[in-house]
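In the block that follows, a single chain appears as structure tokens, in the form predicted alone.
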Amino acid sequence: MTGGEAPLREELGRAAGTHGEVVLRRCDAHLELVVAGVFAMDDVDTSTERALATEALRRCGGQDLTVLVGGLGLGWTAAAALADPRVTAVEVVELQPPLVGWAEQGLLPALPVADPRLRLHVGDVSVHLAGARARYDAVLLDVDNGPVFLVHPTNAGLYEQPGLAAALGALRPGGVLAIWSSAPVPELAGRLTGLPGAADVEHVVLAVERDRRRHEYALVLARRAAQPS
């Protein structure tokens, strides 16, 4: 695209979803996702979405790892988890049925939907976590732009102590919880630090240069202790 030209947009999908309309479109060479009229994400730079998986799995020991991804997005986090040879199962829980359908149709090219280790589910990750005691080695949450910019207000509970406790409880002892945020959130790390069973809490700031501007994203990571304190 030369200077002054408008970006070329192609709509790939538009459908009613949970809490509003969901639109998937291509803007020049990149994908964009819009939910309820609000820009949710694109794939211009996917380094932090991939880091959500790689940083959590780097902290996981052992083999035959089972991973939960909360929020499908454009598929980059789940793809990064599948790229780890120790991972034998990746479950993705996504609230928006159209997005899961588009992934199954191959409209999210980053996601290897033919990989037999991958399972896509439509549902609320908060509900899923509440019924998943000690099931996962890693829980990766990217359902919003972090607790400071919610896609929908009902997601707020995921970042409060009961929601965080449920996420930790879904981990096997020694498993790792990782949460993505579009801005630094040290208060979220502090909230996790105060929870029984949380250990090795970290707040990792990731700087990305985009459109000649520096953006700071963050990961909050916590390990489930072998024995609750």
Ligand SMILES: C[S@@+](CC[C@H](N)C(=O)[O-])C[C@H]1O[C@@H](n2cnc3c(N)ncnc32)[C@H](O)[C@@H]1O
Contents of the next structure:
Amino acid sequence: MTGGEAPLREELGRAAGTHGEVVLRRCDAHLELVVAGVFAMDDVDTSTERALATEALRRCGGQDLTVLVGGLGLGWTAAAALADPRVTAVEVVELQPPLVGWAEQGLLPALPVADPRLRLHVGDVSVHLAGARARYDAVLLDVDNGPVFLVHPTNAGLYEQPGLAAALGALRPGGVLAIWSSAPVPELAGRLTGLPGAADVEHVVLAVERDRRRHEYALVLARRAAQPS
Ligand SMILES: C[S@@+](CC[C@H](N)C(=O)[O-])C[C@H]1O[C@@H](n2cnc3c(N)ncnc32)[C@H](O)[C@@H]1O
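How about the form predicted in complex with this ligand, since we already have the form predicted alone?
What follows is the whole complex; the chain from before opens it.
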């Protein structure tokens, strides 16, 4: 596109559900996802979505790793987890059924849907976490634009102490929880630090340049303590 031309938009999918409308569209060469009227993401720069997986897995020891991804989006975090040869299972929990359907139809080019290690589930990741005890080596959460910019107000509990405790409880001892945010959130790192069973809490700021502006995203990482404190 040359300067001044309107972007070329093509709608690939639009569906309404109990959690609002979800729209997948192409804008020039890029994909965009809009959830419940909120711009959820595009694939102009997916370095931080991929870093959510790579930074967590870098902190995981061992082999045969089982990973939970909360929020499918355009599939970049799940794809980055699958790119790690130590990973033998990636479970994705996604709230929007149409998005899972579009992924299965191959509309999300980043996601290797035929990879036998990948399982896509429809559901609310907070409900899933509450029922998963010591099951995962890594739990990767990117369901909002971060704890300070929720896509669904019902996700607020994920970032409060009981929600964080459930996410930690879904990890095997030594496993790693990672949360993506569209802005630095030191207060979230502080909340995790105060939780029994949390260790090695880190707040990592990732700079991305978009539209000639510098943006600061963040990852909050915590390990489930090997021994409960
Ligand atoms: C920003 S996108 C995730 C981007 C993803 N990390 C990637 O790499 O493409 C957020 C996703 O989380 C989903 N979502 C929001 N709330 C959720 C919840 N409570 N449980 C599961 N998925 C949820 C949205 O429908 C959306 O697909």
